[in-house]
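A lone chain, given as structure tokens: the form predicted on its own.
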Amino acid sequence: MAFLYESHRQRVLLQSGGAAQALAHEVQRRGAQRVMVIAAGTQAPTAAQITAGLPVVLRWDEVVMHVPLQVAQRARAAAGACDADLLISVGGGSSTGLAKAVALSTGLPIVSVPTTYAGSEATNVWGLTEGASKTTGVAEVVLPQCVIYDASLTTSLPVATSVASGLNALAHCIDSMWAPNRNPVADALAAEGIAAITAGLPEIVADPAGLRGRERALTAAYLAAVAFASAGSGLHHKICHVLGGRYNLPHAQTHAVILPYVLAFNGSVAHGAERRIAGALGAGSALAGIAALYEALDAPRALRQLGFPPDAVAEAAAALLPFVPPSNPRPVTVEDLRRLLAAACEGADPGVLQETVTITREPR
């Protein structure tokens, strides 16, 4: 056995109802004097509440999905103009992503307060969209130095959005099982994340105002993101990044729709990974476990319902092929991608992508 696992230095706190106090402590500990708060308009009241009394010099609410380059450039300029010495992001992956874009060019430290289960706060991965192209990269400077999880801030997140966001975290876990740099440490984190999200999301659906399910989901989001940051981006994430940037599809919902299809495609040859996923789901097979979970959650099923045009399948497949990881456990052709996208577009049975093929490189 040979593997590389690299850990990332980050302070992480989970305390329901404790965000304001934790932020005050963090700002004081760092000696920050000029704080820039990044939060979308919908999160502005929450951000104002938990940052009250802090030395805030700018509140930035131009937050756009997939972080368009022009938006990032404006936020970077604003950070420089107000001479910010700390970034606080409050919200989902788009807010965190914009803070990362600012940090990428300025070197400013980030304190992240997530209000969804996106997981971006626990990775050193950044993404920017220019036109129809989304570019991603890895840089230590974009990793938030502190993450503050407060489940009480997520109770206003609608159930449907919570489900999609949680399934995005599940996708981080599953994709890390066959990602280019996968390793036993990431596998263990991912398996624990799968179990936590499988327990947490049904609790959120049953009791949206309750904290236990949301605490489990936040824990799962962190575990998933750490596994993903270590293992790298696999086939699932490459597909979702291209689709999101090219067709402006909603991030979490796209991940939720694509996940069963990549699982069916890779799981039919990556037997070790499939067994670990099935065990974490508490099911006889990974695909059966996902199907049961999606049924219980009334999860998103079809790309066309998200705005993906059915006549774009061939175009999207051709655009995706250059981004397929060479280490994927099953060889991928443009025809495979057409079949996968066509099935996902209509919400067809993912089982159509399972085939008996010769295993060329099964994940360890």
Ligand code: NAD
Given for the second form:
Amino acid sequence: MAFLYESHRQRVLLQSGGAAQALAHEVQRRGAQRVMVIAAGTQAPTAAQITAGLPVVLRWDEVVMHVPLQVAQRARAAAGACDADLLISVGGGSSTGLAKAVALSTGLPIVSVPTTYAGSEATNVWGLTEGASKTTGVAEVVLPQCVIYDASLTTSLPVATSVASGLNALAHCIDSMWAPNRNPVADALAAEGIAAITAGLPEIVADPAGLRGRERALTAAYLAAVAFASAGSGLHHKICHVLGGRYNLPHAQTHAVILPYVLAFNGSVAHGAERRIAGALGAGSALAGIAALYEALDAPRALRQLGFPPDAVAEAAAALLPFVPPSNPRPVTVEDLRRLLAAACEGADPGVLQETVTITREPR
Ligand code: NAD
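Form predicted on its own done, so how does the form predicted together with this ligand look?
Let's see the whole complex now, leading with the same chain.
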């Protein structure tokens, strides 16, 4: 047995209703005097409320999913022009992503207040998009130095968006079980994350204004993202990354749709991972657990409903092949990818990808 696990230094606080006080404390302990607040338009009123009284020199609300380079360049220039000494991001992965893009070129520290379950706040991964091509990279400077989770800021997240975002977190957990740098620490975090999201999402659906489900989902988002940051991108993330950039698909919903298909495909050979996932879901098999969860949540099922063109299955499969991680527990052919995408496009039963295969690698 051999593994590498690297931990990342962050202060992480969860306190419902406590964001304003926690931010004031954080700004004071850092001695920050010129704060740039980054929050997507929909989150701008929330951001204004929780940063009132702080030494804010700029409020930036031009936030676009997948961080187009031109938007990042405008935000970087504005950060320089106002001589900011701290970035505070309030919002989902898109707001955090823009703060990371600014930090990448300026070195400014980030304090992140996440309002979805995307988990970007817990990773050192940045992303920038130019045309249809998204570039990602890893840099310590983009890892937020402090994360403040306040579930009361997330009760406004619509149920359908909450479900898709929570399944994005679930995908971080499940994919980390067979990602290239899979390790027992990430496995443990991921299993705990699966259990937390499986408990939290049905509570959010039943009681969208309640805090308990939201707190569980935020906790799961953090566990999931730390596992993902450690284990790296597995087959699921590679597929979603390429599809999202190439066909401009919504991030969280694409993860939600693809997850059962990759689970069916890999789970049929990665027996150890399959058992851990099933156990964390509290189900007899991982696929049965996911099916029950998706049913209870009325989760998104079909890529075509997200805007993926059905006649693009073959070209998308060919585009995906070079991105398949060599360490994937089951060898992947272009025909496998075509079948996976064709099934996901229609929302077909993921079980069609589960047939017994002769594998050339040791199952994990
Ligand atoms: P998002 O940030 O675009 O948010 C989705 C929608 O929800 C937006 O319209 C936003 O305004 C709205 N919203 C957010 N919080 C809300 C709230 N509390 N109430 C009401 N509406 C709210 O989407 P996302 O799924 O959170 O993030 C996706 C982006 O994050 C993608 O660009 C993805 O690549 C990136 N991401 C990066 C990492 C990483 O490690 N670098 C990890 C996960 C996601």
